[in-house]
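Taking the form predicted on its own, here's one chain by itself in C-alpha cells.
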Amino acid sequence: MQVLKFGGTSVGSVENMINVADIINTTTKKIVVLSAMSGTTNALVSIAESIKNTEVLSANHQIQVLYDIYKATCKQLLSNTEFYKGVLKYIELTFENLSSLTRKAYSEQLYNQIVSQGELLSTQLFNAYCNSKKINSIVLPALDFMRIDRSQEPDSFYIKKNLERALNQLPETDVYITQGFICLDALGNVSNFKRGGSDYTATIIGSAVNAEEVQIWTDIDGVHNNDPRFVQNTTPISDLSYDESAELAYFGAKILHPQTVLPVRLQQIPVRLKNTMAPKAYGTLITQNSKGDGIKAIAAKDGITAIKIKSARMLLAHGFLKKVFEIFDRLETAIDMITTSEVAISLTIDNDENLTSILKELREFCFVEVEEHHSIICLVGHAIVDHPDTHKLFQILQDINVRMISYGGSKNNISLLVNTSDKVETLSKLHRYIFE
C-alpha cells in the first residue's frame, strides 16, 4: 500500500482536484491524505479570532464568504452528478454548525473544532468527485484513529490498532481518503498537528500500515537547493537522506513539516516529494542513504532571537551551563544555535513566548543582551564539515555581518546567524559561491 498526501494548493481549485484524481487513479491500493483547500485554514483561523474578540457580526460575515466559496466549488465540481445534492447538504450543515459556534464562549477546544472543518470539507468534496468518475474510493475519518498523547506526541499504539480496525470495518476499496492535520487529544477532544501537519499525518499513517512508500505532493518539484522564493536558478535535489531532509525542514525548507520523516525512518520507508502540477517530474526521494558529499541545499529560518549571556565567573564555574539550560527547559523553549567562550554563551531561540520570564531568571546571576529580527541560514549536505569545497561558504564573511556560526556540531549542517534584513542577499551570495 502507498500513502499519498496532497497539500492545500494541490486541492485548492476545481482544476487541481481533477488533476489529483487523475494522479491517484492507478491500480495501486492507497490511502490519500488531504489538506484543506488553500486559504481555508487561514479563513477559519480568522473566524476563530473574531469569536475570541466577541466580533460576532464579523465572524458570521466571514463564514458566509467561505460558505459561498464552497457552494460555488461544489457546483462547479459536481453539477449534473448524483453526488451534488449530498455534498451540498454536508457543506450547508458544516457552515450552520460554524455559525452556531459564534454564540459560544471562546476556548482552545472551540478553536480546534473550527480549524478542523477545512480538512473535513475537502475530503467530502474530493471523495464525491472520485466516485462521480467511477474511482473506487471511500472516506476514512481521521478522528476514528488519529490521536496524540498527553505529551502532544502521536499515540502510535492507539493509531495502529484503530487504523487497522477502521480499515477492516470499511468496505474494500482501492482508495481510502482521509484528513491530514486533525486528530484527537488524549481526552478525546478535537486537536491537530499544527500548521503543515498533514505531511506528518501521512508518515504516521505510512508507518502504521508499513507502506511501501509515502508521497508528499505539493506545488513544487521536490526540495530545491535554495529557496526559490528569494533566489533565482534553484534546482531540485534528486536524493536526500532522512538526516539531511530533517535538517532542511527544521531550518526553514517550507516543503516539509519538520517532523515528517520521524515516523518512517526506523522502518526505512521511502518518502518521495512530487509536484502535482508536473506529476512526471522525478521530485526528491528521501531514504536512509545519502548520495554525494558536500553542501546540497541552503534554507533560511526567520523570527530568530539571539541571546548573549555573560558571566565574569563562568570560567571553570561548575554547573553554570546546567543552570542556564534548566531555565529554557523549564519554560519549554527550544534552543536552535549555541556558541560558547570562557565568559559568555550566545544562543538563539525561535519562540519568544516565554522570553520575558527567561530573561528575568537569567538576570538573577548573569548579564544578558537580546537581539531580535535575525535569521538562521542553514547549509545541509553529507559530511560537509570534511568536504574540501566547504571553505567556499566562508567567503560570505567578507560581505555579510554574520553574528554567529555553528560549525562542527553536526557533519550534515553548518548554520549562520544574520540580520533578517541581510537574509536574501546572504542566500543569493551563498548560492553563487557554492552552486554556480
Second form
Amino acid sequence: MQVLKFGGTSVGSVENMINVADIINTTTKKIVVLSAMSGTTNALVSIAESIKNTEVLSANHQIQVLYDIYKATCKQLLSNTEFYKGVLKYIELTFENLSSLTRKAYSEQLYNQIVSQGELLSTQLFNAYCNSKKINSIVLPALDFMRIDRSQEPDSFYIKKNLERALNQLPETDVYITQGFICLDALGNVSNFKRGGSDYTATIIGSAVNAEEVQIWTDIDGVHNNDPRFVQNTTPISDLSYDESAELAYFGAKILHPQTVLPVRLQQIPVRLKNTMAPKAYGTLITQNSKGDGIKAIAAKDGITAIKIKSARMLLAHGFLKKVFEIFDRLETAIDMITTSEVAISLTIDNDENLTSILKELREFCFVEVEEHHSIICLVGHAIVDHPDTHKLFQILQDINVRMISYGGSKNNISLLVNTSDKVETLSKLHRYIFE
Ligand code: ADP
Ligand code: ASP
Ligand code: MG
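For comparison with the form predicted on its own, would you give the structure of this protein in the form predicted together with ligand ASP?
Next comes the full complex, this chain leading.
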C-alpha cells in the first residue's frame, strides 16, 4: 500500500485537482491524504477569531465569501457530471452549519469544529471528481480511525485497528481518500494536529498500514538547502536522513510538519517529497541513511524567547540546574537551546503561554532577563560538527549579532540565536558563504 499526501496548493484549484487525479490514477492501491484547498484553513481560522471577538457580521461575511468560492469550484470541477448536485448539497450544508455557529459561545471545541471543515470539503470535491473520471475511489472519513490520546500523541493501537477494519470493509476500492490534519481527541471531540498537520496524518497512516513508501506532494521540488521564502538561489536536497529532516522540520523548514518523520522512522518507511506541479523532478528522499558530509541545509524558526538565568548565589551550585529545569517541566514548556557559563544559563523557549508563571518561580531564587522576538537559525547536515569546512562558519559569525550558539549537542546540528530582525540577512549571508 502506498500513502500519498497532497498539500493545500496541490488541491488549491480546479486545474491542480485535475493534475492530482492524473498522478494518483495508477494501478497501485493507495491511500490519498488531502489538505484543505489553500487559503481555506486560514479563512476558517479568521472566521473562528471573529466569532471569538463576537464580530458576527464579519464572521458571516467571511463565510459568504468562502461559500461563493466553493460553489464556483464545484461548478467548474463537476458541473457536467452526475456528481455535481450531491457535492453542492454537501457544500450548502457545510456553510449553513458554519453560519449557525457564528452566534455560539466561543470555545476551543468550536474552533476545532470550524477549522476541520476545510479537509472535509476538499476530500468530497476531489473524490467526486475522481469518480467522474471512473477512478474507483471512496472517502474514508479520518474521524472514523484517527485519534490522539490524553498526552496528545497518536493512539497507534486504536488507529491501526480502526483503519484496518475500514480498509477491510472496502476491499474492492483502489483509492481511499481521507482528510489530513483532523482527528478525534481522547474524549471523542474533533481536534487536529496543528497547522501543517496533514504531513503528520500521512506518516501516521503510513506506519499503521506499514506502507512501502509515504509520498508528500507539495508545491516545490523537495526540501531546499535554505528557506526559499527568504533566500534566493536555494536548491533541492536529494537525500536526507530521518534525523536531518526531523531537525530541519523542528527548526522551521515549513515544508514538513515538525513531527512528520516520527511515526515511520522505526519501521524505516521511506518518505519521498515530490512536486505536484513538476512530477518528474526527483524531489527529496528521506530514509535511515545520510548521504554527503558537511552542512546540507539551513532553516529558521521564529517566535523564540531567550531567558537568561543568573544564580543569586553567584556560582551554579549543584542542584541549581535541576531546580530550573523542574520549573519548565512542571509548566509544560519545552526548552530548545541552552548554554551555560559559570554563573548563568541562557535558554530559549518557543511557547510563552506559561512564561509569567515560569518567571515568577524563577525569580524566587535567580536574577532573570527575558528577550523576545528572536529566531533560531539551524544548520543541519551529517556529522557537521566534525567536518573541516565547519570552521568557515566562525569566520562569518563576526559579521552577525549572535546571541547564543549551540554546538556539539548533536553531531548533525549547529544552532544560532539571532534577533528576528536579523534573520533574513543571517540566512542569506550563511547561504552565500556555505553554498555558493
Ligand atoms: P503544503 O500546503 O503542500 O503542505 P507548505 O506550504 O506547508 O505546503 O510547504 C511548502 C512550502 O514550504 C514551500 O512552498 C516553501 O515556500 C516553504 N519552505 C520553507 N522552507 C523550505 C525548505 N527548506 N525547502 C522547501 N520549501 C520550504
Ligand atoms: N489545512 C491545514 C493547514 O492549513 C493542514 C495542512 O494543510 O497540512 O494548516
Ligand atoms: Mg504543509
